[in-house]
Amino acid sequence: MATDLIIIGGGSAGYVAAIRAAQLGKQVICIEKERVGGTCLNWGCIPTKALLESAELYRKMAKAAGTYGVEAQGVTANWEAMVARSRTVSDRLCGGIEFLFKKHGIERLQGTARILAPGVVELTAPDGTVSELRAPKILIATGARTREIPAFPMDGKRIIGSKQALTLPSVPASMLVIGSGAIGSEFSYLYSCLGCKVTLVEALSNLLPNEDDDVSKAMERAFKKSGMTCLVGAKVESVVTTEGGVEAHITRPGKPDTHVQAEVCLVAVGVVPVVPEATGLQLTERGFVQVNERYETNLAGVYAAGDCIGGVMLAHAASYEAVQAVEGMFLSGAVPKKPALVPGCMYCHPQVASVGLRERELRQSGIAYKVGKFPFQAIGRAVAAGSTDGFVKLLFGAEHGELLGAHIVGEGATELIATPQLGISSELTDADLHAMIFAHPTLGEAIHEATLAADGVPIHA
């Protein structure tokens, strides 16, 4: 069977690459082991956010309804119904991708692929049937999976990864979460909302270590206020299963060893690439597929995009890379680009979103800068909504006022971040943002006030 492009993997990179190639008039085969949509739609971004919406609604109704003048008695959390809703949301969106495949004439094959040689792919179907496919172009888009640590081997029941955390049979009374990145923090907040006693452990000195330091400190305060136990600068030496759950041995410099018991342990310490078998394929030292500036591997006509090549390992970055790779393959004169300005988002409460440089990076680089920071508690829309936690923090170049970075903690942060992202990519300055008229009352006014604060002239502070 011959075609123009064979894509191995149907996730955020794979399915987007398939659609873009079809838009360019190419015949496409997409091979996926499970359902199209990959981790993001099936077992990651989408079902997680659906569960977080349910948990946040429950938290507001059970604990905060009275502050809105709403009387609500007997509010309970039905975990099974929440999980069922999250799976329905996931199924709906995956069904949408399947519809788009049909619309664009993309052939989807289920099974495991391996690259025998440039232009040749062997497909093993679920029933064991083996067939050979040929195409002048092959795109590897196989993503990544949860990193497993020998000191706490996952069994899927007591020691689990993010996939199992989405469908636990019930909400455990207690949970140990190892790693405070987006996955660990979101699940910590989710289960804490539902009454689970959560202990969140981070090996580095701050929670959310990839965020700006002010963001990390604000989120640690918020998590502790919600009832979580947060251990930073802590190393989990081992996790063993017990009759009632797990027991972890945790060490911290200058402090006595700690032993934490919990019903379940969630391991959220990053991911490792998934790479298909391919004779002669060159990998990096960390096991990612090595590509050049055009996303091409060392095998002629074989390309790769998404989490399997490392870099910024987010769904929206993977989709961007996929489009760049495909256009580089099939559009004459196209010069593929690598992700340069990728926003990061976290959907617990309060939300976190960031883009561009962090303040510590500016200090380390010796770049002169100025900071504008403004709290949501002084924004009318936030007060009316009862969502005053957090702030907007903007970083500008000291000499020219160019926007260099944005860090937001608070309600709607993941939506608000698009404005400063556009500002950075368009090379806007503080003067440009001063001149904008932000609608009132909106949360976006905090961006305007933070800009004014950078020059010492905020209106509402």
Ligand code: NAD
The other form holds:
Amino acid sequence: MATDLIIIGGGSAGYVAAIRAAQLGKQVICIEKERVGGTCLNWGCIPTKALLESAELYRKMAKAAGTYGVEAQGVTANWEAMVARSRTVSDRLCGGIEFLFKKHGIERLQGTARILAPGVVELTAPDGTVSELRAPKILIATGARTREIPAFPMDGKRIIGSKQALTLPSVPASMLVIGSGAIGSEFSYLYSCLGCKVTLVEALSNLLPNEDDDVSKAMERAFKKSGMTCLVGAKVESVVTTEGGVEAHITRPGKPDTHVQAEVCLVAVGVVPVVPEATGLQLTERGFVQVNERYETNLAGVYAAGDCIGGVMLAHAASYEAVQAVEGMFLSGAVPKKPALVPGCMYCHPQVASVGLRERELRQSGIAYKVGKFPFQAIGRAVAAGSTDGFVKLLFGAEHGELLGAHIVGEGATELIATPQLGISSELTDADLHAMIFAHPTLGEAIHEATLAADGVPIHA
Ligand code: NAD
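Switch from the form predicted alone to the form predicted in complex with this ligand and print that structure.
Every component of the complex follows; first up is the chain already shown.
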């Protein structure tokens, strides 16, 4: 049967595109040079969450069990076993995608692809065999990789990226982490939890600078409480490798220079796009694949989705774009959309999740708004669980009360965020949320209380 679509890349965009196209009755080939699942399943979201789960259990057992009336002596963290578990989790999920490919009749080819011309892909298999494949539609879904700092490139041992941080041979005694986005923050928390002395350095004036200021401040307090050193507004001038690890020279305006020694330095300063060789393919100034509103590149019939096109670089945004692109290709009348309301989640302790507008953005665009903020320490379920750190903050339009943004710090934040997300996308107002009965006792009651707080009538404050 003739191939309808060749997908280059089997990550969150590529594999989802393959399944969606197959559901639409199309014959699909997906080319991946490693294992399907991409960064998310193999070297990102999933294995980090598995490790963070182990670390969190260890933290509770070692540091908090007594407060729950549980006697736990001699609790130790077996890093090797934790890593092995995280690899098993990844393996299981990648196996699941392989199964889905079989179920949907998607042909999976291993190797590296390059686009010779619209409709023509050259595949170089791992054994060097070169073949040519043809299809009327091609989707580039090649993702992104760690951005390096040219002054001190990664060597994979002393100066590492997130991939190496997932499988270090042991927990280092100390670690310098450059960048406090999701990767820097999650690994800082992970290693700090396991006894590593972490110094987290952020160039901007706040940790987690994408979040609202009060979220950043709450996380800085939590990180410092857990024993991390946090340096904000700090520039890493140099990192040199020494016999025992690395030494970094760090400057901060108005403050004395700092020299930090650590066993390992993790670079987590963002990602850069991965783009396959493709004659005549137009890129943006920052090197992303340029696409139009239908995700089509300047080459006829060649589309792109996911991290390689920039925008919101998260797995769930990539999957959304992939579905939009495929439906635009094959469903008559489909009008592909770009991701508009994308939640962001961070899995440290406490967790952070946000969706919609930040206060900063509302102020900048002159939108009048009201804030409802409620701490977990006044929520019965949180007190019972011993998880009282953090708050729910909701932002409503001042005039009509429409929900505009939600920012949550605390246990379960990454699950709770779906409720306000649904509220924003359904254009719910404070009055709608007031009228809802939230189950008791649940952490979700903080969403209700935050709504009441926006109108000055919280019950438990
Ligand atoms: P990021 O862009 O989210 O954060 C990088 C941080 O590094 C920023 O805060 C930036 O100000 C800082 N920075 C940049 N240059 C610096 C320098 N020279 N010195 C000090 N600080 C510097 O990137 P990331 O954390 O590397 O993550 C990469 C991608 O993966 C992102 O798109 C991220 O959203 C995604 N990701 C998401 C999750 C999640 O959703 N839980 C987890 C991991 C990664």
